[in-house]
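Okay, so here's just one chain, in C-alpha cells, the form predicted in complex with the partner chain.
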Amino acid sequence: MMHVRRSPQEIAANRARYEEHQKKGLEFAPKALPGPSRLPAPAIDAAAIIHQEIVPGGWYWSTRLLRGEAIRIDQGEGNSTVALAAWNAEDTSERINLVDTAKVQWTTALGKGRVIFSDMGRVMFSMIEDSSGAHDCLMGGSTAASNAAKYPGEKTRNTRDNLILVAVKLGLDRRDIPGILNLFAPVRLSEGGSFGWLGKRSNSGDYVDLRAEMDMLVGFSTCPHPLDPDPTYQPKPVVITRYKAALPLADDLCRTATAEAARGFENNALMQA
C-alpha cells in the first residue's frame, strides 16, 4: 500500500492549531456562561404568545416555529422529560443533530448561553433560557421494548412510536426520526463511561426557552426517560407555549458566547440572506 506522508512541519502545525481551538473551547472563552436561569419562570408577555399546547404525559405534538419565535417548555406540575426533534421547514433533510451539537461545543451537558445545530454546521436553537441545565443528548428515548422490560404488564405510550407519529404525520417516514434530544434528563457518565441519573431530579416549574434561528417543524414526546428512576409509569402533563421573541441582537448570549457559536450563526446569515 503506498501511502505518503505529511511533512512534520504540517502535521505540528495542525495540532498546534487544534490545541488553540480546544483550550478556548474548554476553557469557555470568549464568554462564561451564566448558568440556571431563575425559579420561578417569568411569565411570558400575553401580547406575544401565539399559542399555548398542554401535551398530556406520554403523548405527542409537533408544531411549526419560525425564525424570531422561541418555545417555553414548561415542566407543569413537574418530573417529566421531553424529547425533542426538528426539522428545516424548507428542507427536511437538513434536522437537528446532536453529536454535531456536542462535538463543536466540546460538551454534551447543554444549558441556558448554548447553540442546537443542525448537520449543516448552523444554528437551529438558541437555549436562550434554562433553569434545569440537565438534559440528554445521548441516550435516546423509550421505545415498546423498554417500556415493555421496565413496566411489565402495563399499558404505556413510548417516545419512538410517538416520533414516527409526528415525523409520518408532517409527510416524513421513519428514515427521518433523527438523535434526540432529551430535555430534564439529568444522564451523566461515570469515569468509566457508564450512564446514571445523577445530580438533581428535574423538578416541578423547571423550563426551557429555546429560540428558533431558522422556520423548522419540531416535535415532541413527553414520556419518561428510560432511566426515569420511578418505577411507575405516571408521565405528566408538559406546558409547550409558542410566542414571539427578538431576533438575536450582535451581542445576543448565545450568538457570542463561543467561537463556534459565532460561526453557526455566521452560516444562518449566509442561509437567510
Partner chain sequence: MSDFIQTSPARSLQNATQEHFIAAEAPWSGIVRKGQTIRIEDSYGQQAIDTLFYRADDFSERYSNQDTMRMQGAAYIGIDTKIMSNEGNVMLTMTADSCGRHDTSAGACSCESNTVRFGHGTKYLHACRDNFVLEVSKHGMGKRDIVPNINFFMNVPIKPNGEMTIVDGISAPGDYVELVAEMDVLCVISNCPQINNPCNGFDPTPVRVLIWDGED
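To test you: the structure above is the form predicted in complex with the partner chain. What is the structure of the form predicted alone?
Lone chain follows.
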C-alpha cells in the first residue's frame, strides 16, 4: 500500500473534522443509557418461546432468527464467554460488523440501548436487555494456537474451529466468517494501547437479549476468551432461548439512541420495503 505523507496542517485539519463529527454524534445521544438489566433474568413468557438450547461449554450451535424474534443468551451456571457471528439470511455477503458498530456509535462499550450493525450500514440486532455491559468487540476469539499456548498439553476446542464448523453447516466457507462479538468478555483497552481483562465486570448468571432486526443466520461458540485469566480450560454451558419479541414502540430506545442508529433503521426500512 502506498503511504501518502500528510503535512501537520492536513493532520490537524483532519483531526478537527473528526472531533466535530464526534461532538455532533455525542450531542445526539441520550445523556445516559440505562444501567445494566436486573438480575436474576426475568422469565420469558412460555407462550413466546420458540426454541431453547443448552450449548455445552466449548461447543457451538447455530440457528435461523427471524425479524421480530429475539434471543436470550444466559450464562446459566457460571462465567462463560459466548462468541457470536451473524449473516443476513437472504444475502450472506451481508455480515455483522463490529468495527462499524463501534465507530458509528462512538463507543466500544456495548450494552442495553445499543445496536449492532452489518457491513452494509443496517441494524442486525438491538440490545434490548443486558445485565453485563461487559462485551468485547475488538479482539476476536481463541484459535488452536492460542489454546496450545494457554493450556499446554490439554485437549481443547477453540472458537475459530467452532465457527468454521458453523459456517460449513450453514453452507458457507471459512472466508465468510466475520469479526465476532464476544459476549460476557470484560475486555478494555488501556491508555497504553494494550488489552486487559476486567474480571469484576462479569457476573455469574448474566444475560443478554438481542432482538433481530432482519432475518439472520446466527452462530455461537462457547470457548473461553483468549484473555480469560482462568488457567484451567473449563468452559461452562450456556442457555440460548429464541422467542417472539414484543413489537418496538415509536420511542424504542435502540431506535432513537443515536443519529447513526436512526439512519441504520432507515436503511433497514429501505431493504424491507
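Only the largest set of C-alpha atoms that superpose within 1.5 Å between the two forms is called the rigid core. Numbering follows the first chain given and starts at 1. Not measured: the values here are computed from a predicted model.
Once both forms are fitted on their rigid core, the CA atom of R15 lies 2 Å or more apart between the two forms.
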